[in-house]
Amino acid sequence: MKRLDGKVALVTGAGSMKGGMGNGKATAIRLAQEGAVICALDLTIEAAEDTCDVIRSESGTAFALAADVTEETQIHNAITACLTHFGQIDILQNNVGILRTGGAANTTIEDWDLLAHVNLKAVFLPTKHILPHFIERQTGVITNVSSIAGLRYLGTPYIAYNTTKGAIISYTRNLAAEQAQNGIRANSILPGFIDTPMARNLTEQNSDDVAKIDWEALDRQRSARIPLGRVGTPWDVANAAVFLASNEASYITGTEITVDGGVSCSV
């Protein structure tokens, strides 16, 4: 048997920018590889369907959903659709997050409000609307993707992003303590430097000439900061999510798994 046979997972942010491989997409695929049935939710149905196509090509089962995670009615309807389609949800994997540069003095009000609006509601609303189902069944797993940037300054001014990621850690700990009596586990994953389409897109946005970006040189520069000597991949994050969703983690709640190649213990 696979580790997640018989489980249904709702994965938010399950698509990926530009058809690439982000944390949410990789996690949806890995959960499916371990036997879970997947409700893949993304802002656009095309991105969600792309992930479902990969899962189906590997003989998995997946259902695509489109919703804005900051819109309560849309999230409620998406969860209802997943329950109608599969009859249950066992795992909620919250992956959605956005990033803007800026320090304490130059972050705009608009960027501050946007990151708080998206990054915090992205964990709050799906959790809020799935909890009645989990409580009724007295079981459920919620995993929220935060960041090591929620714990410490990493040398680049992302103060609004870092603040929201720190808040997600606190939210998840509180959620775990509150819902343990209902058989519900909640944990956070804290990725470090991960090569994702969003990370590459930010590099391009901050570049004067995208054509002149030396991706190999940037990779070497980042790798030099990492004790394990390489930048992480979305599959590293996905493997941590599989573990937390599995029965192997049945006694783990209210904590964080850091997936950063050792950066946190060296800075």
Ligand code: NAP
Second form
Amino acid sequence: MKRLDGKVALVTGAGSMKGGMGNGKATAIRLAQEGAVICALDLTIEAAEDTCDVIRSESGTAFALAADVTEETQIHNAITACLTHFGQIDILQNNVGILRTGGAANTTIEDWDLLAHVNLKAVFLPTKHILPHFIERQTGVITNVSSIAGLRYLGTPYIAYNTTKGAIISYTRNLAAEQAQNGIRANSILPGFIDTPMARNLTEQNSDDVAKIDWEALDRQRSARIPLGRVGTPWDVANAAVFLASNEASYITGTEITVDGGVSCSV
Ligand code: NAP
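Let's see the other form, the form predicted together with the ligand, since the form predicted on its own is already up.
Let us now look at the entire complex, which starts with that chain.
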């Protein structure tokens, strides 16, 4: 028996920029490796299919869905399609999140609104539309991907992003308290510095000359700030997601798992 045999998981942001490995993609793959059947949702069907191909190549079962997590009708339809396909959903992994640079004085109202719009709806809408199903079955697991940046300033001004990630922690605690009576658990994962396409893309955006970025030097520099001595991988985040989705976490709700190599206890 695998840890998630018989479970169906819906993972949002399950694709990854430029075909790389993001937190959502790694989570979908790891959940499948533990026996879950996967609904992989991303903005484009190509990105979602890419993840499904990896899962199928490892003999897993996966169904690709294209939807924007900020669009209520699309999310409602995606959940309905997943239910029609597999008959149930047991696990919802809300992974979508976007980032913009900026501090309190120079963040534009457009960026502020955009991050609130995407990052908060990314947890609110899939949860809202899956809850009737979870409540009917009196069971379900919801894991929201926040960030350690939701708790503290990490040296670079990302005030809009950090504020939304803090709000996700609060939202998740409220959700957990409200829905525990229905057998539903909700927790947040707080990743630290994780090497994903999104993180690399940000470095490229902030660079004057992308060709001159010394990725190895950057990795050494970042690793030096991390007590465990290395930048995290999407698999580190995915393993926490597997644990929270499994019965091993059946008494864990309304809390956070930090996946940061010890950064939070040292800065
Ligand atoms: P990623 O590589 O960009 O993967 C996220 C996926 O979500 C992409 O395929 C993206 O599609 C998709 N997406 C974006 N907006 C969407 C929308 N509105 N609807 C549906 N799908 C959408 O990101 P990641 O670095 O793995 O990050 C995943 C999560 O981890 C985020 O919540 C992020 O805040 C969090 N996190 C990351 C780090 C880190 O260091 N990487 C640290 C802490 C927390 P496109 O590529 O087409 O945009």
